[in-house]
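Below sits a lone chain in structure tokens, taken as the form predicted on its own.
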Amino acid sequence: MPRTSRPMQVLPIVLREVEVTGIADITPNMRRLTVAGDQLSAGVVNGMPRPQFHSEGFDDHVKLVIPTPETESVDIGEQGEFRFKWNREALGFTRDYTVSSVDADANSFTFDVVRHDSGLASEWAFSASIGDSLKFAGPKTSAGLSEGVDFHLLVADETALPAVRRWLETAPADTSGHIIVEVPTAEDIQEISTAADVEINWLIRSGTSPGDSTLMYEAVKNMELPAGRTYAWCAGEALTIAPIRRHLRRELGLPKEDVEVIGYWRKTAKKTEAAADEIAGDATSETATPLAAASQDAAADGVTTAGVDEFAEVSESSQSIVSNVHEMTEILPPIITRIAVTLGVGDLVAGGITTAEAIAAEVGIDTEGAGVVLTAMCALGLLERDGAAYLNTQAGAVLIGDGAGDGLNLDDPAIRDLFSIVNLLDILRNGHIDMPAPAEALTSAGEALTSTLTAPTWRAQRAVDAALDTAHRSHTLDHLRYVLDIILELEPIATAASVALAGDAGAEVSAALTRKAPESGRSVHIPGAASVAGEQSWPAVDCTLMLAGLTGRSRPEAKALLACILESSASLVVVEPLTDEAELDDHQAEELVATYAMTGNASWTSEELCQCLSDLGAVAVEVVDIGWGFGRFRSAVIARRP
């Protein structure tokens, strides 16, 4: 889920076990299961507190471990303090489903399953019996309704109907909106009570196969939104809903935070499976891996496989190494994928604009150039050609998944800055200072791909370039969305009567602090540039929270800023994209290299930061894990003044 205008709670991921207590077929193609058990209540697991099962958002989802003979012998994983560490093999037996309703008094909840000809979850659900046991984890987040919205637009196929139903049943009476739902047959229309002022438009797919219909897209294109602010939520088959996202964002101009278009499932050549794991590209998903893929990866790592002779095993491993190194040297994929996302090629193709001429006309580029990009996308398996028309492949569908383009779109100044990595060699040889741009990656028009550097440092450039600064702040907040509430609950911040915000922390973080403790009387300060530069004193506060405030600063500059803060703050919480595991984690390695190429200064490790704070006289310096253990922000460094 990308950053959204909906207020969101981040929850610990806890594995629980329940049993089936109710089964009801609410339509010919949808079954509702009720599950209950003591593990939905608060307790202790592996010596760690287990919170009460919690779900308030209409699209909250849980990850079910589908019972099969194989899962009885599979180690599912290990419970951590804030996350469940899934065994990769077990993830192949998991599926995500929306929580339809919760009965806290009965320690139970319900979820709905769509009938399919085949599919792991569907086959289990339509053969389940009362008393069957079921393990699950989640929800990991719970988001409420957007605040300050005048109109709600919800669009869904049958796989997302449970979320729409919950929205209708829980929306307040003063909520207005329009609901569009596509179902297989007229018998699948559901009677849903609601206090909201909404119109529901049911679309009957009839004989059209799931995932092939354009009914939802046509309905959205043909409706006129009322005046005021609209929040749009759409879910269904990934390729079917892709043009809806483009229409809402580009044609109607709805802001990013007011649009959520989520691929609940993907159509494949062999079968369809509703409510599959979230689409790859969300930096926070733990994507399920089929057992076949897990076995291939194990072979690539040199894991011994029974029944394979030693020579064959070594040969296969060597071939895998060569293949992996070959893939590392390819320059085409990172360029073409970003250009495809920036131009919106996948969305256009999904919306019926399928020829090179039509695509070129739509995005305003040369037809010959469009043909070059489309040919390269075919070579990478993102598109396939049928005569003059191009079609999205399942690999291409990943690129148009919700949130996938946020980290690839080169129209975003922050992403262009990160792309300065392409000029690393020149930076290493010639130095970064006094270069005309953080990276001199030139477009065909001769314009710098990254922002033109008119200030002596990257930080100074952000201070004079509002668009660049806003983009980087937004980029930081996108990555913080799953950990911000956890950060604000850290003891030095939660107990502080006064807090100062530094780095990319600003109005949004200030609002979150107020929302978490509206009656506390806490004062929140956002020091100006003069305080950051050391020209004025830092405000005297109980705690300063710094978010990505060291990134791009030289070590002496960062040390001076930290010293200034510690003089006036009783405690300091620093949250940075630390790169402790860069030698083992390619994402952290990318962070390290991109930060250096973009700013001329390498990112920090927690050890280096702790030593710096200790040298400045801070006491009780500690590193605290935050969130689920993955993502750009994984830990916080806390220091206190003597």
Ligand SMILES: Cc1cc2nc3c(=O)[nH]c(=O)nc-3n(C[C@H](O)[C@H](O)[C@H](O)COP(=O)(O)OP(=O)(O)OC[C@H]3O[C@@H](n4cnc5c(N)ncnc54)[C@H](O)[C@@H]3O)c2cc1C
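Keep in mind it's a predicted model, so treat the numbers as computed, not measured. Note that the rigid core is defined as the largest set of C-alphas that superpose within 1.5 Å between two forms. Residue numbers count along the first chain shown, from 1. What changes on going to the form predicted in complex with the ligand:
Relative to the superposed rigid core, the position of the CA of Cys610 differs between the two forms by less than 2 Å. The Cα position of Asp188 differs by 2 Å or more between the two forms after fitting on the rigid core.
If you fit the rigid core between the two forms, you'll see the Cα of Asp25 move by 2 angstroms or more.
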The other form holds:
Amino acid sequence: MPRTSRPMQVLPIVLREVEVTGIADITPNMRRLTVAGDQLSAGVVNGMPRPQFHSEGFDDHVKLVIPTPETESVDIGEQGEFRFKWNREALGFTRDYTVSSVDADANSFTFDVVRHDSGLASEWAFSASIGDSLKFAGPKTSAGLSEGVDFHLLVADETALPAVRRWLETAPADTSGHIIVEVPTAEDIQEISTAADVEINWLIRSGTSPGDSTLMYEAVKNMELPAGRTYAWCAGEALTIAPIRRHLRRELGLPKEDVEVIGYWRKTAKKTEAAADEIAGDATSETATPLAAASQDAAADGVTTAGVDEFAEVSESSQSIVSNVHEMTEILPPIITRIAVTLGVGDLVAGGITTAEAIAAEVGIDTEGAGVVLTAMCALGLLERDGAAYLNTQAGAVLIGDGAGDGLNLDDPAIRDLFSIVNLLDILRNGHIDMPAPAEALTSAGEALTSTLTAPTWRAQRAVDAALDTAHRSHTLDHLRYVLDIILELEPIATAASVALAGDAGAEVSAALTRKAPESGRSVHIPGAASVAGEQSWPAVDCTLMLAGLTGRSRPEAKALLACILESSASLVVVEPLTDEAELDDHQAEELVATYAMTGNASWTSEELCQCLSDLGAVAVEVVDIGWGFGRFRSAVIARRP
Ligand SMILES: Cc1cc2nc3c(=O)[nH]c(=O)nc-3n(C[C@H](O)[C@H](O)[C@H](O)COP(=O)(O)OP(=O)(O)OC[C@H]3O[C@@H](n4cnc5c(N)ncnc54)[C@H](O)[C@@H]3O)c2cc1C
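Instead of the form predicted on its own shown above, give the structure for the form predicted in complex with the ligand, please.
Then the entire complex follows, led off by the chain already shown.
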């Protein structure tokens, strides 16, 4: 979820089982299901606390495990403390639905399902019976309305109508806004009562198929926003709403944090024979790499040895091993996806700027270069061509939007910094930047992709490069959003009357610490560079919270800082991008390698950190899980002074 100005609660993800207790067709193409059961109340699952089902936000959603004969026999997963560890196979049977309303007294909630041609969830809902059981998880987050907003714009197709309905039913009387909703037929218009001062514009798609209409875009383009701050929320079919996002951000100039455009479903293209031919042709292309050729050899083996089924299976698996390795060697996808996002190609195409010349002119690059990028995007299936015009594919639509840009945009100095990874070979052979040869290599080759290093260490570089420092802090903050509430509830922090902060995200975390202070109050200290460097003593506090504060420090430097903190702080909570599972998890491996390449120092494992703290004399050192078990911050290490 991209960062928005809406206040967000992060909730533990719990799998629950309920029963269908109500079925009502509220319009010809929308069915409301009521589900209820004891598992919506607080209790204990697998020895872990199960909180009460909770949903306050208008667009909160649950993940339904759609009951089918297959799901009966599939192992859905395992309940953890904050998250449900999904079995990958089971995820294929899940679909997201908005919580339409909650009745806490009756231990029930409702959700509304759109009828469409054929789909697992839709078919199940339109043949469900009272008494059917249903498993679901969530909501995992619940976001309120942004404060200080003068005007709300909501744009939705029928899949997002349940969210719009909940918004209207719960919006306070002094809220004003404009609502645009596209529905299949006039009979699908709903009566919705609201205290808010809003105009509702119903758009009837009539004969046009879902996902093919431009009605919502036209309506947004034709409206004028009043003066003041507008918050815009839009959800529907991913490709249909892409131009709306562009219009809101670029034409109307709404800031990123006040625009939320979310793809609720994707229209699946029917595979044409031509496309199938193209794919087949690609596999025998003359430009195939040696590994691709090896893959074909393996396939050929499969053919010659066919006739014995087990043999065929062995060949298939060796073929897939080779093609997996082949995939790993591809250099184009990670580069082209980032270049496409950084230049905003998908966005431009969605906004009607569709030729190489027009895109080049808009972005300010030469047409030949634009042509190269567009051709590569077609080859990767992100764009398709119609004469001189390029069109986004469903795959391309995934890259449109602020959420995608957050992690891939090379104009962000912190993301660009990760590209130090391309210098890994030089760093391995010659050491990090304080060695003359790689320093030159970094400056000449690195200027294009990595930040220009002028200081002796990455930390020193951050101290002199405000944009780089801000970008890294913001990167940390993005990841913290999902775990901060849990961190602040850890015992040493929750009870502390004085807290010192080390590492990133100081100001924001300081504000959260103050909001969540014990009744007796709390002082928050952000020690300066002299304390961090050990030139001044650390403030005497009940607890120090360190957030990504070890990243980029050498082991001796990190150890000295931890020692200095433990001298003055009764307890210490360290939240770092620990890479305990790097051998099994490619995201952690990327963190490990990128951090090493970027800073010259590897990231930590919890085992190494616990050992280091114990060596420094800390007691009761423990590792606790925080959050949902993915992302950069998965666990915290807690230590206490004896
Ligand atoms: C956060 C969130 C909240 C959502 N809330 C709701 C909600 O409250 N009510 C609701 O009805 N939907 C909601 N959706 C959308 C819903 O999850 C999708 O439409 C989902 O794909 C439907 O699953 P299915 O099994 O019926 O179809 P799938 O098996 O996913 O798809 C089968 C085929 O149907 C097409 N298809 C899928 N959905 C539609 C559609 N709506 N109209 C036409 N064709 C479609 C697909 O392109 C595909 O070709 C929400 C989605 C998200 C991400």
